[in-house]
Amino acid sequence: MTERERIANHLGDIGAICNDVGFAFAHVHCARLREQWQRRSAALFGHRFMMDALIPGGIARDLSETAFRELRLDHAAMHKAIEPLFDVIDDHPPLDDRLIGTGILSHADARALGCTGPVGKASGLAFDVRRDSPYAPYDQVRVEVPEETEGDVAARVRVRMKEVRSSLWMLDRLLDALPDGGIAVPFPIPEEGAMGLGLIEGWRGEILCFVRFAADGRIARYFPRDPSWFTWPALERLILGNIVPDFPVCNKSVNGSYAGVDL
């Protein structure tokens, strides 16, 4: 589900970046592919964004044998569809003219600000929680982490395209390794004062969550820290020296969460 989420949102970002410089062709095709992808997620997982699919102790819905076949066909169809589209996006002179050299975030600034996800990876920070602090099931599968060094809008697009390809490859491996058995276990009531720290790689980058429990399993304190806490200040840096018409595409290439919290 998280890899499907990554693909859907990267497609949305790639298309929107292209649209912000007038290349509607890519926007339309990315939107079409994203919509088809999310409709499949709704059919198999119960929601376009997989909301309510995760529950304490496991997941809410299992996959049938038919669903396995549908997912594999889905992966193959997406891979076939993105390659010619990504080839155009990666080598289209009018698009290159607007994206290459635009909104440069230096390696030093990205590191000083703690940027992760596509923003950090495009500036030479090849950190990914799935690989560098692996949690199940990523501790059993190869995670390819893209890295670019130019730090511009074009580099952030390339990182997203590479992550889409990597996620598609990974999805079939994850299906192959999916264990048999139940999909959820009883969730024990934590003791009062018990604390937990969760760390995952979201599609925007590293997400860290802290929780402390009160009596009777109630939550006393909860704080989610999403990657946008660090990429919003990065946007302030990378727009300096750019022309005003390039602000929208710089902003979209970062695509920070306006709510400030990725859930």
Second form
Amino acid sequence: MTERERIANHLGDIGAICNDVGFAFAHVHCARLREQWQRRSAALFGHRFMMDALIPGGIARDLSETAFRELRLDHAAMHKAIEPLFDVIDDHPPLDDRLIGTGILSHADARALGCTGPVGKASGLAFDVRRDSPYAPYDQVRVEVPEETEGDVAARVRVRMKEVRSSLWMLDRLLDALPDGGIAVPFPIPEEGAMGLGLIEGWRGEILCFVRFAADGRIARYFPRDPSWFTWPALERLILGNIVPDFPVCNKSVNGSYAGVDL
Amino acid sequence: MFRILKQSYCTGLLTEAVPAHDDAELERLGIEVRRRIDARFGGSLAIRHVDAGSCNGCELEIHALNNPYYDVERFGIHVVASPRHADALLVTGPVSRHMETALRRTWRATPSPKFVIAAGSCACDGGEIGVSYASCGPVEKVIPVDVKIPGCPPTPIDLLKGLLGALEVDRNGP
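Switch over from the form predicted alone to the form predicted together with its partner chain, please.
The next block holds the full complex; its first chain is the one shown before.
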């Protein structure tokens, strides 16, 4: 599900970045693919954003045999659809003119700010929780982590395109390896003072969540740390020296979460 | 250039017909509101979207309204960049205390006649967040609300139904 989410959001971002420099063609096609993708998520996982599909102790619903087949077809169809599209985005001189050399985040800045996700990976920081601190099921599958060193908007687009491809590849491998059996175990009520820390690679980068329980299973403290905490300051750095009309595309190439930070 | 033309030609037209909505839904949206819009806005609606503290789920679906499947602009509905240009405010999220003043000022800056659409469960009744030290709860606690579109988040179809119900656009074509 994380990979489906990654593909949906990267498609949205790639399209929106192109749109911000006036290349509506890519925007429309990415939006088209994303909508189809989300409709499939709604049909198979019960929600367009797959909300409430994860529950404490497991997942809410199982996939049927038909769903397996549909997912495979879905992956193949997406693969076929993105190739000609990414081909255009990768090699379209007017787009290159606007994206290459725009909004450069230096490796040193990215490292000092602790950027993860496409922003870090485009500036030579190829850290990925799935590969470098693997959790199930990523310990069973090869995770390809794209790395670019230019640090400009074009590099962030390339990282996203590569991640879409590698997520698609991974999805089929993960489906192959999906074990039979139960989908959830009963979740015991944690005792007072129980604490937990979760770390995963979301589509924006490393997401860290902390939770501490109070009496009666109530939550005393919960803090989700979105990767945007580190990419918003990066935006401040990477726009320096750029013309004002390029601000929207710089912003979009980072796509920090407002809700994830201004809690 | 040929690659672009080929891709566009092969994809064809995706925009879907307007969904039919049932009478109960229209009733809920309020016949009074509809009549007022018809009289005052003449079939075209400029919307200013205000994120008053949303998780951005509603925003994703509002953006989806502009994708080629829904293409909301064909109904004369367009999103504008300033409340001064707006006929209606589309408010999402529970109203966070940080956004309370901003939302009031945005509402005051919108020229009358105006109306307010609350989109998403949080905007309609406080949703998951409710009222707390950081949240005022539903939008109607801060500014008057005319139309509510519940859902977490409301799907683009829900949003479209809500907006169309409010506007009573000719359902048979653009």
